[in-house]
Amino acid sequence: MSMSANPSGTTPVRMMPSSAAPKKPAAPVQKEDAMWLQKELVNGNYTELANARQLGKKVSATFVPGNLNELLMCFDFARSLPETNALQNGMRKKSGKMIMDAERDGHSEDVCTYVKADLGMMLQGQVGPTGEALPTPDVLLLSYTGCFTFMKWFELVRQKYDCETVMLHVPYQGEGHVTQSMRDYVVKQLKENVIPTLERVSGVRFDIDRLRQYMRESAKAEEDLVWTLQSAKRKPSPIDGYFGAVYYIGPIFTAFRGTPEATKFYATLRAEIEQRIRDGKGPITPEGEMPEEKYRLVVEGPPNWTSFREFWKMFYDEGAVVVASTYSKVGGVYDFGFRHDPDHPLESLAEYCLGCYTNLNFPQRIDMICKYMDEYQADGLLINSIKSCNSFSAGQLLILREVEKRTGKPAAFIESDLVDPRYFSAANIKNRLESYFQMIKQKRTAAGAH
């Protein structure tokens, strides 16, 4: 049995923002050392775009799946990632005049929240996140991993910037597995395309043993990663593999992977994991430590960014924690196996590219999806589909059907969005949530009748 998003089949109603009741201030939100220190590296990252004209830094822009973070520090590049700064606008509530003000400018309403963030962001003078201007980018690489939304994104950003693009196109894994003709293909684009253009952008000759070096630091933050990940397989999980794994994600995914600073992050997060495994304590939530966990799920689909915090708190108040989900691998699915190997560098970078998780095709996602429920003995699975993104969301339904049957674990089905804060209903997710963990109870109650 399947619980439908909508079962009258009707479009979801925007929501609004109500302003008729005020709401009570929240309490203080609740961190890991590990959590505030995510913040502190990403908001340096912000202060170093802001001030890389000062420092003499080119600039590139670039997107999560696929990054080349590791090459472009090679050629010292300030690194900004424009699907971070619309997550992050979002997570400050900054990100509903951006789109607005993007809509005005004509962009559908249909069209990915992202970019409407990004492109409201450059009409409001390209003040970031944390309240610094940030530079016009010198390069844009869009390293094409499954998203056509990227390249349309990239034209118009480029026709507002006239800087310089390049790209890295990256075959998708349609037969569900990566070729050698595949792997050649991504390297031959890399040292007669890329790396020729990011060397004429920057003025810095390219170094493979540099790109070694950085790969040793992406191979040890990858290790630790994958061991905090997978601690979620422990009763009670001492982490929420969802909304906790947005933390632990940041660095690796972004500007951070390949940095002595991303190695230290994910040292001194296992560290503190270890010390909750020992306690036998769950997860640290923005409301505060897990009391007892009641609900262990998989969850397929972005969060929403701009009622992070309300969103968490559905799950913490009904004792629901997260053990594994498909958004905390957008970046790269280590826990396969996949690590940066730098006695094969440039390989490397092509089997990452290759394998990230919107790459893979639709009985790949399913199959990992089943493995996830299985290994981390899951009670069901959880998709939150994001209205604007098509690409990702399109095939879910058929997702959450395979999966229950497969699986013989019941399925939820919830819509709500990115950074669009018109899109989140909170009273109708609260509903489908609390009807979907009674289901689970009745699933264990007559399984144990039986």
Second form
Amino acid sequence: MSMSANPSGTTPVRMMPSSAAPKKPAAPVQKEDAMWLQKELVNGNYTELANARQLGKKVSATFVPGNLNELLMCFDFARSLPETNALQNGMRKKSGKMIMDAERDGHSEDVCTYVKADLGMMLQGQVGPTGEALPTPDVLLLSYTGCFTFMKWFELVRQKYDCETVMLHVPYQGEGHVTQSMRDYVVKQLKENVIPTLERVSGVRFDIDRLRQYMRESAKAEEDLVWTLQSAKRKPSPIDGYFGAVYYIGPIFTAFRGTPEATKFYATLRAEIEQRIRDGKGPITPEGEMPEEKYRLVVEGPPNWTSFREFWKMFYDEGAVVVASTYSKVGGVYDFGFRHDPDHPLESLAEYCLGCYTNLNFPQRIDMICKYMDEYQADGLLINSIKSCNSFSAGQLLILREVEKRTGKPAAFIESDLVDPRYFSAANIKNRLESYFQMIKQKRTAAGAH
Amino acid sequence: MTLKDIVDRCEALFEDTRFGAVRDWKAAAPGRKAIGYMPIYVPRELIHAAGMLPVGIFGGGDQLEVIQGDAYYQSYICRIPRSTLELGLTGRLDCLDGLLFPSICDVIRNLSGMWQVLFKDKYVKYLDLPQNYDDATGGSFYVREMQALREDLARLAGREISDAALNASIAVYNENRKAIRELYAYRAQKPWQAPTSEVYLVLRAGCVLPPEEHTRLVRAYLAAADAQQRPRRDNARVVLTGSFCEQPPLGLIKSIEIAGCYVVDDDFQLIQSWLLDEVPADGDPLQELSKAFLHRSASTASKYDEKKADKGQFLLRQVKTRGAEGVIFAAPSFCDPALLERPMLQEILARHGIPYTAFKYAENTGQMAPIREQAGTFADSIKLWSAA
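Please supply the corresponding structure for the form predicted together with its partner chain (the preceding block corresponds to the form predicted on its own).
Complete assembly follows, chain above in first position.
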């Protein structure tokens, strides 16, 4: 049995965040040490971007899926990731105005709100999430992995700022596997388009040994990340593989993969989780330790950023832990064995880009979710369908049906958006989640009775 | 055939969501196969050379009631995938032995995988068209993609597809493209003689008829249209752009014309005019098709513009060569490529002093009054206040 928030294709209720409720003093947020470290890293990167011009650094912008961070570091770029800027602005409640500004500037209400938040931020003077002004990028590396909107996004930025743009066309895994032809195509573009452009813009000569060294660091961090995410196979899970995982994936999916800082972050994280396992603890939530794990879920789709804490609370208040998520693979699928390989650097970068989650075809995505349901002993699948993201969302109702059919476990469907606060209806989502948890409970009871 | 006969026939083909023409073609000889394709472009020559019928699938239009298809899509997804699924789930596409999904957007891309899950007995291929236009890089990749398709089709056909057969098919399609170019040129020259509501139907017939027959039909239409004098109106000459995937209802095209616009160029069914000139039919066929794609093909929102300076040039050329006085941006709701492209093109048009207006539609849009009013106001503004 499925629960769809949208069986008839109706538009979700649009609600502006309420400002009428009296505000209580907020309790201090509780985080793991690694989460604080992650925050420091992210903020540090914004400071580096803000000071890039004074530091004599060139600035690159690129996207999270298929990002070539190790390669960009070879040219000493300060590295900006527009999706991260948008989500950080979303979490800081700044994105709503940016989106409306972009719409007033002629952008359709129908299109991706990450794009509009980014363009709106530019219209507001390019002040980043931390309040520091971000520089105009010197180069836009259009790693066109798993999302067509990326292409238009950077064409729009180029139109506005006349930035140099280099395209890396990453073919889609339409038939469910990577072919030699696809690999060769990506490697050839790296050699003949991407690297020469980055050399020219940065003035730094490409050194493949430097790339290898960064990739060695990447592989170490990837090992610890996978260990961390897979720790959720335990009962109780020591982590939340969706809400908690977005902190865990932050450094490796953005400007830090390949740095010693990232390696240190993941080693710290792993040690912390190991300790939680020894202590028999569940995940840490913004309100402290999660007392009891009642429901284990797999989640498909990105989270909502504008009401992230409120959204998470709907889960931990009910004792629901997300044990695995597809979103935590959006910047790289590492849990099936892929690691950046310093012995075959360019081929490995190609393999990485080709293997990102949204570059997988539907049968692969369904297989992956079913595998998670089984290996992480999940009670059900929840799909958070994001209005902005056709790459994720188009066809998710088929995923829901197929996963239910194959696993016999209940699935539910909710809708929200990435950074547009107009598309987060807390009451609707909460109702639906509560009913869903009830359904899991009943199913469990019924199964126990037989 | 009279003009009316031709247009009536095209309209009947257009309205037939059971693809009777395809079924008839298959039934005419044993073992015939048909391969469908979604917008915007696939190299139909490969299908034709395999002895199969290429069939254009442009959604279900405004006559198809979508019931099952809606169960697969959220409200914020465009309509073409849901109506295409409806066609598939109701058996209307049973006449197809396979379906090609060229890279156009994330929705159509994902639909290719959904098709694999839902129609397991059918051949399905996602065709990745190159976004790198260097012969040795994007070209090599594209040639390999076409070669893989060629081998798949050969397996389906049970026979090899020779270079000679491919070159013969290229020649057939060259002739078809030539006829389409003549049709577009004629319409631009005498839009009152060849209204777009008719031209559109003549083009759509090319989705279900063999190319040889379609070429004859286009030429027959041109002759018949030229033979019948129609009143010339003082309409505004416009280019319509943004409708390259999900198609507007025919009523919308008629409404634009009734409102006082002559559509002198459009991007409705780009595949038929995608390659801009003749593809050499005596060389290495895949190489020649690749070069034509990379260097001599139309621009659209799904295709990367390598340089900032390239953006909008194709549209500006359309405006200039067709003598258009303005541009109508008509995009399907929730069409990411068209709607993200639109502000960039509008900025360029504004820089060149070319008037434009914009609206959205769905293939089943029923209310035409707002479109008529908007198009009418636009036509009036061109006629009354433009510098010309």
